[in-house]
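Coming up is one lone chain in structure tokens, specifically the form predicted alone.
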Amino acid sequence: MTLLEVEGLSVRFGRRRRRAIEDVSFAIEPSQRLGLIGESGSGKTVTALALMGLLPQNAAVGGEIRVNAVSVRDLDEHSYSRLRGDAMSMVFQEPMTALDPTMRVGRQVAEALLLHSRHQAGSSRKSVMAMLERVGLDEVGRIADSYPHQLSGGQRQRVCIAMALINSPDLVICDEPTTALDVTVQAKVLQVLNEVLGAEGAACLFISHDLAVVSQVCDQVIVMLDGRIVEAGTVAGVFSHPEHPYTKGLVATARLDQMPPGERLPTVPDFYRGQL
């Protein structure tokens, strides 16, 4: 069974209903990395932040979105929360806003455990330890009673994602999650990210503009602009024979090491002006 189903989603906000994204289709099967790709604004995360159903209010929209087979258009709100918690999580950008300041993060990632479980307060802290250790934490138990000012940024998305995993959904969605993070952590916590995933055998749609990023975590990659999808295959096949001209620009503009001094740099616009 096709674990995501997205047919013909659209978003557009306000009174004049200016588009977000329009059209958008995509399938994940169980255990699939497919990657979410294209330059800000294209539409990446307003597209998750509608698979979870955490768009604003002016939202409206548009298509078909399943889970597991059932719409996710055919529930409540009480429903769909139960459903952000056991079938799908999402791993947030910003850990600093993602993450409540005025709880200690022990009792945040406890929190998500007990509201989707029937884990009872002293039971749960051994499994929210558990998970700590999983992603990667030394001393959990000072970092679960810290604050998340106290930690640092690395340590921070590394509880996120134990939030997001901690009852071991089968779509985790992880928007830019290392985009804040320096080289060093990043490598890191990708490293951890693709451990768990894959012990826990969860699928995952992967948001980020850092094709090099993707291609580390994902097998397969759609390609995002203006809030549509121009292009979509297996990583492999689109970073070694993109065929949009956008996607051409992109794969470019990553591979400024190869050339040649002296030769004009290349952008994303001299590969898709006037030809979208």
Contents of the next structure:
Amino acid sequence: MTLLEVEGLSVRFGRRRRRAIEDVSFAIEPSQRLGLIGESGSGKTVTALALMGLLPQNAAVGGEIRVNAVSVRDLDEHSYSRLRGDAMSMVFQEPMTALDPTMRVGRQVAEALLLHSRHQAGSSRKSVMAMLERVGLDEVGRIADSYPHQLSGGQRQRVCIAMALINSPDLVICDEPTTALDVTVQAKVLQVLNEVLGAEGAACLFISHDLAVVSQVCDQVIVMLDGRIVEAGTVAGVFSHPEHPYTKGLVATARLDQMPPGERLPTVPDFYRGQL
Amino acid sequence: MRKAQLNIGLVLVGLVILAGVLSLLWTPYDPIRVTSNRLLPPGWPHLLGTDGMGIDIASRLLIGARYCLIVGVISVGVAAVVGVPLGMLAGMRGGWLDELTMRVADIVYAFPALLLAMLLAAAFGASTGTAMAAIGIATIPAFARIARAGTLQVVASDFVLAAKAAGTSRWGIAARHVFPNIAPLVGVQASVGFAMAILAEAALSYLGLGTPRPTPTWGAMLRDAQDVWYTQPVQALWPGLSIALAVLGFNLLGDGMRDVLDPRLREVK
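Here we have the form predicted alone; I need the corresponding form predicted in complex with its partner chain.
Below: every chain and molecule of the assembly, starting with the one above.
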């Protein structure tokens, strides 16, 4: 059974109904990793928030979203919030602000656990520790008792991953989880994410604008431009034989190391010109 | 520097509390009984002298500390208990509810507190209760506004979005994320509000709109001292100094508290 089906999803904002995304359709099978790439403002995050039902009130959503063949568009807020964090969860871009500064991180992870299970406080601590260990944190006792400002960016993002995965969700939406981290920390966090997703058998919608990162994590990829999907396929297929001029531009500009030195670097508009 | 502020604030506030508690158990002389030892200068056995009714001023000051604390706690309590949830609700719900709450707050803010106190005193008779009610109602908007401003900031933050993504309900977000994050703001406002309440109560008592005779509040003592201003100016000094120090103490405490209550500024263990 298909885990997530999105059909003709569109989101418009505000009184003037400005279009954010239009006619977005894709599907995710259980334990599949789908990459979503596109430039800033192309509608990646809006798509993610629409799936989670977390768009602001001034957003008008159209189309169909089904999780495990059940339409979530008809769910009331209460039923939807039971789904969030349990069947589907999310890792955010900015680990510095995604944790409550007034709460010890162990409690924040426990909170996510207790919201969806009948754990007792004592056994929840044990599960939290185990989860923190699985995302590769050392000294989990000390970390669980720390406030977010006492941890580094990489540690915080691991805590966020622990929070997203503690209820063994079917689908994890990662919204540029490594963009705010430096390259070495990014590699470690990606490795952890890969391992934990694999171990849990969780599907993943991985949003990024870094093609290399997407090719490390995902098997399928969709490319968004200006609120629409312009290309979709396997990572190998799309990256080796891009069809849409925008994708061609993206792939070529990501391989600057293959450019002869001294020549003008390619830009995405160059690839549109070839089409005309 | 910050630390010193907090410590001075704590000492001054501690003195007021100590005096208030002490007055429950013991005062050097009967604070109400009129005697013939009128207008004695400071000395022994009446350390701060006696007033126009021959009552020991030190005893009256101690009792006054108690009233000043009661007035502060209750009026700030009323304002915070009503204002903070209103502000949080306005900030979290937004829309017309937010608009309505804030416009009503503007109206209450624009209404002079003194006029409100006169109104209440005229309707229910001047008493500590009406003074506290007037001060409390007049400071509700301050709490509602600060709670709303803090809530708006917290609600827009990533960690609230993350909490929602983890399935936290509106109530959970309000109780576990919004309130702890705005608590330092509210605490500081409460401390400053406490100082303002003391000052306001003294002003109301001075004008005869607060606690009636013979209960010795600092404001009422100031009013009595005015009658003997030309012969015994020192009489006005004691209640005036008490009010000034108590107000200073709560203000310093509020400033210092901001740092202590904020875990972001706490030192790493």
